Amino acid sequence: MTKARNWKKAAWVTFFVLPGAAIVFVFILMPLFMSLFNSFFSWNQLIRGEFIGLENFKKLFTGYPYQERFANALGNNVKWFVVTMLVQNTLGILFGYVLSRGIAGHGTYRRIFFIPVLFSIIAVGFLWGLYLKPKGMVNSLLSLMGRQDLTRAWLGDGSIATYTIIAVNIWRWVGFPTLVFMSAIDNVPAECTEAAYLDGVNEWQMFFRIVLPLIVPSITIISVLTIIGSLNVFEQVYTMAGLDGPPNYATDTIGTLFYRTAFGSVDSGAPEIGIGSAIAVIIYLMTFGISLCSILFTKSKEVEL
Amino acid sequence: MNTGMRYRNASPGKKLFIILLQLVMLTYVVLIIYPLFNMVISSFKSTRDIMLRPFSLPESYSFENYVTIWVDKGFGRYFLNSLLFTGCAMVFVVLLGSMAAYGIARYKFRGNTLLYMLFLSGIMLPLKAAVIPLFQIVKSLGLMDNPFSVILVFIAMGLPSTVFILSGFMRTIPGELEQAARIDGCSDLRIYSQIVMPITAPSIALATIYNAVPIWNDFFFPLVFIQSDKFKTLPVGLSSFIGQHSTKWDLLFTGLSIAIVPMLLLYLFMSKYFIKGLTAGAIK
């Protein structure tokens, strides 16, 4: 009897689990592992030849001109997540707060705010690089307010132009966060806030002590998906910078210079499948790595009610 | 919730603090709606107009560009091809991802964890960054230029997140409903797709938009699988644009404000459900 319901029971989870898994598997892990097998090899265009161990991960460590372009990408992975994180994710944190708490507006702010994600990035680069040109809206706006002085080339200058194009991206991002902490705090039991209320407690205070503790889930899940979304930022530069990172690779990141040294054009102009799935894999082994250890330290942090 | 940012009664660093955000928030309003209105009138105008007078109002309203962009540049087809993939992805997105979603959520098995653990690292590992293995699984299925390879991949990007946020909240259903539904003698397909699938709704809205903005929008996928014109999707043939020395702003601005059309109405009709699937617990 026990043994039949088993079967059914076994029968059924495969009914609703194999289709899903199997095309994740196929599509998603075993790509991982076919770059990591291809990573060891040296390779001919896009035919595979002899196994050459680490070679390919040596010479995208010490290489020229592989080591000073993959350095430099990724201090600009770096830049795309130390700034998203602190301005998008607090400005997410403030806006999801007070839309929660019933600022004036709120319905029609939180409707609002999720717009530009709707946006192909195409539409956004397009846009904000027409407005952002020399002679562009933004320029044109700061001369009419007088600001003559703050007008400059927004993607032509290499010491600013990553910061622009994150810039931009924010513009298109902050109300995924804001709408994803709003519903967290919208969760705080309101026995909780009363109970401070009551007490007495200001609004500094009843941020700071009661509600961040309590939404620490949804702090480590935008954390991560920052970790992700930085390492993995390609189509932003692509779309308003271009795909070598320009000015002079001051806007390259990991995912252009992956789509470089994949599709040819970084050393020799040729496909580089051995050194393009050696970044394959540093980008996933790092997404991975900083990943876990994000929300094993946010983990720790976790209050239970 | 209570009511702490209410302007009235507020101290008066408070309602300083209040005025601040106001500002800011309106701003962000702004700074929203501004491009949008902006791209959708310069479709009505011409190049030279766009270029010279970026602010300005169209002089007329008429539809040339639009048509030019449907009927001579082919955005009709890549716009039907473009509803085709999203369509057929999302609704194997959701039919599949709420299916394992639910046997992962509402069954006790051996091997669980470990398959939740599967698409859950779905999310965090980058599709893109494993394009040059994807070429070679499509090249030896036999799908390059086929349209089926672009939504099969399309299916697997957006079945991790599904996955995570169905599961999420299936797992707080109480299990007496599904117990009391057994008892009536309801099969474990009815009790999926009658009982947990309704209550599920507000979550479904909210992994639909979540995954088919970036489906919709995606344009690296079909560009390296999809050669043949007929297959092509409206954001590869707007990423035809990129690169261009002398843009055809005009034409490009009428292409934008025709993608974003879908994605606009779909939100628009589920954003009340997308609000309350984010609140309904599934990113708790």
Contents of the next structure:
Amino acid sequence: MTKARNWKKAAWVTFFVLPGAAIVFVFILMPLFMSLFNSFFSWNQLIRGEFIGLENFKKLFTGYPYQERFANALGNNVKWFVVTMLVQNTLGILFGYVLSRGIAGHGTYRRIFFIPVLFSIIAVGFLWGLYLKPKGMVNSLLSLMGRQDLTRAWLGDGSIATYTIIAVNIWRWVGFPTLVFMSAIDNVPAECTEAAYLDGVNEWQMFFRIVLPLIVPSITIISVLTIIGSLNVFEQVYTMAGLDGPPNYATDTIGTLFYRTAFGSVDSGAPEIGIGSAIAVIIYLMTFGISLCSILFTKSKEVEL
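Got the form predicted together with its partner chain; any chance of the form predicted on its own too?
Next comes a single chain, given without company.
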């Protein structure tokens, strides 16, 4: 009987675990190992050549034009992270806190904030690309308001193009951290807030001294997702600006650089599978390192608590 039960238990575990393990292997581990493997070889377009070790990585970091392109693209990814972290997540905490206070119509506001998250990223990028054209809706509205001085070539000016795309991305995603933070704030023990109010704290003090320290786990999770999302930016730039990161690579990211290098080289128009694989490996390593650090940080905080 015991052996039969063990066999049944093993069968059920296998039934539920194998599909997930297969998905992880096929869509995560296999591409990672294939990228690592391919990065160690020279390539003649789609034909694998001889083993060259870390030469593709060396060319990426020191060879022209890859060194310049990679540094520029990574810098834009850092801009994505910094602006998104400061603006989107700060707004998410602010909106979440206000909505958790039970203001009039908070249920409607909650839906309004989250609706853009449900939109297709391709559709959002395409439509906002039209709105932000020199004669698009945004400049037309500014002209109607008598603010022609504010009209811009939003996606054609290298100094603001990246920030414009980031702003659109924030508009689309701000509802997600808003709901996460609102849920975390709603789960703050009532006795903590009631005791604080009895002690005479105001809303500012309540937020910074009581609420904020208690929602640190949620802030950590959103921060990690923000970092990972910033490293994997692709669709928004592709649909609004293009694969070349125009103007003059001002909107380029390591995602678009990877695609452009692997499927059509940045200088010759021919695929550079080896260097593209090296870029993919670097993206994987950065994502894994950040995820690992976040797990260790979260566990250390749990131990402290």
